[in-house]
Each structure stands twice: as C-alpha cells, then as structure tokens.
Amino acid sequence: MRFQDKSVIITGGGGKIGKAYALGFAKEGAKVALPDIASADPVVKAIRDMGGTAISMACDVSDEKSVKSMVDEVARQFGGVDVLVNNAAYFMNVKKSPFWEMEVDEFDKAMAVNVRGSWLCAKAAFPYMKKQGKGKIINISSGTALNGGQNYIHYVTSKGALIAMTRAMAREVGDYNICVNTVCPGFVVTEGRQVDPAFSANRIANRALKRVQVENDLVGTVLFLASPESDFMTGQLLNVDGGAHFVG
C-alpha cells in the first residue's frame, strides 16, 4: 500500500485514462480527488464500492479561481495534497486543420486547458506540498510532441510545452523536496473507443511491442513517479508507447 492515506488529485478524472489512474491509486490506499468538467461520479462510485476513498467536483482547469477552490477543498477534506496528476486535456474534441488555417480561438483553447491548466493546478497545489516538505507533480504529455502531428499543431505544441514546463518547475521546487516529471503516452485505445483499423495497424507496426496500447499500460509508470521509489527523479520525461520512440 504505497499510498496509504495519501491525498491524490487526478484532473480529468472522469475520463477513461483518468479512471485507470484513479483505480490504481485507490487500490494502494490513496484518497483520490477527481476534478473534471464532466462528471467523475461513476469513478468515485467504483472506488467507494471497493472500499476506497474518493471525491469528485466540477472544475475548469483553465480558470484560476476554479482550480484554487478545487485544490483548497481537496486539502480541507484530505488534509493536504501529496500528488498531483495533470491529466486533464483538450484532445477528443479538437478541430484539426493545417496550421495556416487554424482559428485563433481553437489554438488558444488547447493552450488554455493543456498548458495553463497544468500550471494553475501545480501553482495551487504547491503551497500544500511546500508545507508538507514533499510532493509529486506528474504532467501528462503525448507522443505527438516527439514526432509532430499533422493538422493539430495546437495540441502538439501544448504537449511539447508541458515537457519544457516540467523542467522549469523541477528546477524551482527542488529545494522543497517536490519532484516534477512528465509521462509521454503513445496512442491509447481506451475502452469503447472506435479507431480506424488501418490507422491502428500503422501505429502498431511502428512500435517495438506489436500490440494496441491501452490505458492500464500507463498506470504503473504514473504510480512509480508518485511513489517514494522515484524520490531522486525530477525534471524527467518517461516515454510509455511500446517503443515507438526512443527518448534519451
């Protein structure tokens, strides 16, 4: 039980990948908070049904007041903030187009949620981690930041920014024994997601491990970065994509 009674915030906790993280932490004793613009109540119920502790609340990560209120409430109910997983992202509904045709509002939305949102959540959680003398912040990037992705430059750019932001944050919070790292997932086929077979086959062919990537493939890495086992790791990028990219 690596996370017995630890307070863990997973933004975007109502989604399929957020649910996988949440169940992983809950199984190891964590108290899990699942802020999202969508309802995370089904995930909370699943955790409570297995005897765990979980809460959900509405939160727009791009809005500073919403984020601060969320983090303060988690700290009030759980006694602090030990782990922050910046999982919320603008992705499933992004509008794809060549960069020269991209609308400014569309570009700004991706940056507001994916970059500003992660910064705001870390900013709000920092005072609690500083007071405790330790903490873990895990930013979720994307393999698209490593290979570029055609026709959604806003998403690719935002995920690349998270890698740089992780390094800057790590430099600034090391004196407070807070670790900041990035996980870079490959293309994940979540439960129930419909994917073009030819597209999926191409992704698999470009991996060293020739199979579909699912949400549970990410859980172990995130739990490792949140645990004491990674206490001397910070500012790092861990690529979890079955060997589609070799980062070094």
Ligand SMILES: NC(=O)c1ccc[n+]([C@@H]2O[C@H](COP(=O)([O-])OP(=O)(O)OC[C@H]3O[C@@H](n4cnc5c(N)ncnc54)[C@H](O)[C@@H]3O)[C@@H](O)[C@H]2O)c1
Second form
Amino acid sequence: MRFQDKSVIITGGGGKIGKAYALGFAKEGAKVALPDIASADPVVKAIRDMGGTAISMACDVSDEKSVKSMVDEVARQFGGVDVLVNNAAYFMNVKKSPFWEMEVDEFDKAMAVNVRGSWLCAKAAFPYMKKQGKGKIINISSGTALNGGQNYIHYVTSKGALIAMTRAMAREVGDYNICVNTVCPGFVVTEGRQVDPAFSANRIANRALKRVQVENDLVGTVLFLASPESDFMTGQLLNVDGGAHFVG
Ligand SMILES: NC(=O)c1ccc[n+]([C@@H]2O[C@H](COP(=O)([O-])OP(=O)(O)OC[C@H]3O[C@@H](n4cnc5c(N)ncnc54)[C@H](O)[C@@H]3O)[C@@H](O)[C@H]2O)c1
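Could I have the structure of this protein in the form predicted in complex with the ligand, to go alongside the form predicted on its own above?
Let's see the whole complex now, leading with the same chain.
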C-alpha cells in the first residue's frame, strides 16, 4: 500500500489509460480524483466497489478557472495534492492532415489541452505540494514525439513540448522537493480501440518485445514515478513501448 491515503489527481481519468492508472493507485490505498470533460463515473464506481476512494470531477484542463477550482476542491476533500498525473489529452478525436493543410484552430486545440492544460494543472497543484514539502508530477507524452508521427503535427509537437516542459519544471521545483518526470507510452491498443491489423502488426514487429501494448503495461512505471522509490529522479523521460525506441 505505497499510496495509503495519498491524494492523487489523474487528469483525463475517464479515459482508457487513465482508468488503468486510477485502479492501480486505488489498489495501493490512494484517494483518487479523476477530472475529465467526459464522465469518469464508471471508473469511480469500479474503485468504490472495491472499497477505495475516488471522485469524478467535470474539468476542462485548458481552462485556468476550471483547473484551479478542480485542484482546490481535491485539496479540500483529500487534504492536499501528493501526485498529479497529466494524462488528459486532445488525442483520439484529432483531425489528421499534412501540416501544410492543418487549420490554425485545430493546431491550437492540441496546444491548449495537451501543453497549456498540463502546465495549468501543475501550476494549480504546486502551492499544495510546496506547502507539503514534496510532490510528484508525471507528464504523459508519447512515443510519437520520439519518432515524429505523420499527419498530426499538432499532437506530435504538443507531446514533444511536454518533454521540454518536464525538464524546465523539474529545475524550478527541485528546491521544494517536487519531482517532475515524463512517461512516453508506445502505441497502446486500448479497450475497444479499432486498429488496422496491418498497422498493429507493423508496430509489434518494430518492438524488441513483440506483442500488443495494453493499458496495464504503463501502470507500474507511473506508480514508480509517483512513489518514494523514485525520490532522486527528476526531469527524466521513461519510455514504455516494449523496446520500439531506445532513449538516452
Ligand atoms: N493510446 C495510445 O496509444 C497512447 C500512446 C501514447 C500516448 N498516449 C497518451 O496517453 C494518454 C491517455 O490516452 P488514452 O489512450 O487513454 O486516450 P483517451 O482518449 O481514452 O483518454 C484521454 C482522456 O482525456 C480527456 N480529455 C480530453 N480533453 C480534455 C480536456 N480539455 N480536459 C479534461 N480532460 C480531457 C478525454 O475525455 C479522455 O477521457 C493521453 O495523454 C495520450 O496522449 C496514448
């Protein structure tokens, strides 16, 4: 029970991988907050059914007021903020096109949710972590930032920005004993995701570990970065993709 009574925020907690993180933290005793523009109620129910503590919250991470009231409410209900997982993303519904055809609004949306949203959540959580004298922030990037995915320049760029943002934040908050790290998931075939079998087979062939990546493959790494076991690690990127890319 590494996270007994710890207060953990997982943005986009109503989504597929967010649910896996939420269950992982809850099983180890955390009180889990799941802000999302979509409903996280089924995840909350699953956690409460197993005797855990979880709340869903309507929140748009790209909106500062929405984020601040979400974080303040989590701190009020759970007594602080120990861990922030910046997992929410404009991702599944992105409009794909070559960069020279992409509309400005579409580009800006990815930046607003994925980059500004992660910064705003960290900005709102920081005062609580500073007061506690410790904290963990985990930014969820993507392997696509390592290899450059085609036809969604806005998403790829936003995920690359999170790697740089992690490093800048880590430098600024080290004096407060707050660790900031990045996790890069590979191509995850999440529950119900429709994938082209040829595309999926190609992804598998490019890995050292030749199998499909699923949500739970990420949970151990995120929990490790949130736990005291990683207390002397900050500004780092942990790539969890079965050995598709070798970083470092
Ligand atoms: N699935 C993959 O293959 C993969 C690969 C690499 C990285 N990732 C990253 O992992 C994370 C989770 O991905 P997923 O596959 O679970 O996707 P998902 O779409 O199931 O989850 C994303 C969640 O973010 C929420 N969200 C979107 N905009 C929001 C906003 N403005 N405010 C609050 N919440 C918002 C969505 O409602 C959704 O519940 C994302 O950051 C994604 O970029 C996923």
